[in-house]
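Next comes just one chain, in structure tokens: the form predicted alone.
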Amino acid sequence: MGFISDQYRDSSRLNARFRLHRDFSTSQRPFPRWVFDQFDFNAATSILDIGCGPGYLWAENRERVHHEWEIVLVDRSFGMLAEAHKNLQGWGLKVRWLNSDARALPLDERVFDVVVANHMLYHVEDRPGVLGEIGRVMKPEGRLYAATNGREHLREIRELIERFQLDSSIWAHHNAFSLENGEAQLRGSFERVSCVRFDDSLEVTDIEPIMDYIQSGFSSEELAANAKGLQDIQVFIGRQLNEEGVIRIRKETGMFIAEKPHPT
């Protein structure tokens, strides 16, 4: 099993990092919400979420979907959609789900006014094919929402790995498609890109918040062979916290919107 699909094969991992953040955000306007603020929909819209998780950006919005878009959500865990599955149920929804690999989405061309990709697409290896895939569905002006983070992401945490030398992959795919370098890459596929950022950052009063995400982003083995290093990493976090009582965390988002160009 691969990286990514042991990270997300189902929302255990997911979880641990969407509580820190959900926790100890200094934004009055939770992420999820901000996201939601961003997007121009009427009530026919149609919408493909790629890499939906376990549905967290509708659950999150539940009030505000529109019971007349078509929805399709996607993505390549199977564990994933079946929570995204619960998480919705019962909500009279127009929703389709599809387990499948984004690189080969098995649906018509120009079927969605809007793609959705939260915090995904810096995961794809084979970027410009995945991209050629999401414009292949999309209508002619159609747009694209791409959440993503910037290189100063969590830094202090970052920063605490590499202090007591960890061995993670989490953060291999850290600056593959950033808010630095994430418009050049979407202009080979769209135009109008443009690109809106989220202000926040993290206050932190616990410890076992910081060590539930750190430790997220190991596989069993890596939790094993880490083991030394993690108990230092608690130590230090524990004296940090009861020395100036707050540990502040940066944090980096933001998302690109692109529209699709219409064919001449």
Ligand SMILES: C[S@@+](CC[C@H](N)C(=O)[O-])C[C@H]1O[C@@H](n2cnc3c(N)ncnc32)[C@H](O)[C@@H]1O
Given for the second form:
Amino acid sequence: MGFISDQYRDSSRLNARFRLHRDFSTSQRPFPRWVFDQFDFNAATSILDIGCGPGYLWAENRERVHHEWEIVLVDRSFGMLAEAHKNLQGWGLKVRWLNSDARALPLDERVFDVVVANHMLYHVEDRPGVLGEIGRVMKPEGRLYAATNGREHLREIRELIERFQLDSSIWAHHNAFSLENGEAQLRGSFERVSCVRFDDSLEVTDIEPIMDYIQSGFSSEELAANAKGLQDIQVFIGRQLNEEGVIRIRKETGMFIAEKPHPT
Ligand SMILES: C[S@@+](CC[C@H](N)C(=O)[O-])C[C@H]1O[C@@H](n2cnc3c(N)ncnc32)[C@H](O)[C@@H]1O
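Here we have the form predicted alone; I need the corresponding form predicted together with the ligand.
Up next: the whole complex, starting with the chain shown before.
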């Protein structure tokens, strides 16, 4: 099984990361609420959410989701889609579920007003191909919303992993499509590309959520191979918490908004 498939077989690893952000972020505005604040949809909007995961974006904005919207949720992981289904069922929404890879969407062209691709484009190897697919299924002047991270995101956690020489593959992905290089990549297929940043950081007062977060980035085999380093990190964090009472961690997150060019 590939690294990304293993990571996202179900939501357990993603949930560990979600919990750290939910419980220790300094921003009063939770990230999924902020993402929704950026949307500019009218009543008849058709929406495609690619790499939807467990559907947190929709579940966390439940009362803001318009019942007239037509929403298609896509994920390559069947386990994620099943959880999204569980999280959103019974609301009377117009939702369709699609277990598909973003590289070849079994969808007609020019159907969607909006495509959302949050925190997933950095996982995709053939990004130009996926961005081409997104453009194909979008209506002319349709809009893409793509949240991602910046270089400094969770720097202190990355430094711990380097310092204790842990061997985890997940960190290798994030720079592939970041707040620094995403705009240049989007300009190939989209116009009017803009970037909005979310101002936030973490102040963590407990060891366990940080350890859960770090461990969520490892496959089962990697966990066993890095057991000693993980133990050392735990001792190090424990000492830091005893001395300072809090661990401060930088966050750098935001979103690109881009439009599909109108055909001339
Ligand atoms: C970090 S999660 C983000 C989930 C959600 N968009 C969010 O922001 O909470 C990345 C998701 O993208 C999915 N994914 C990764 N590569 C994909 C691909 N090529 N096609 C479809 N889904 C993909 C994963 O299965 C996973 O559910």
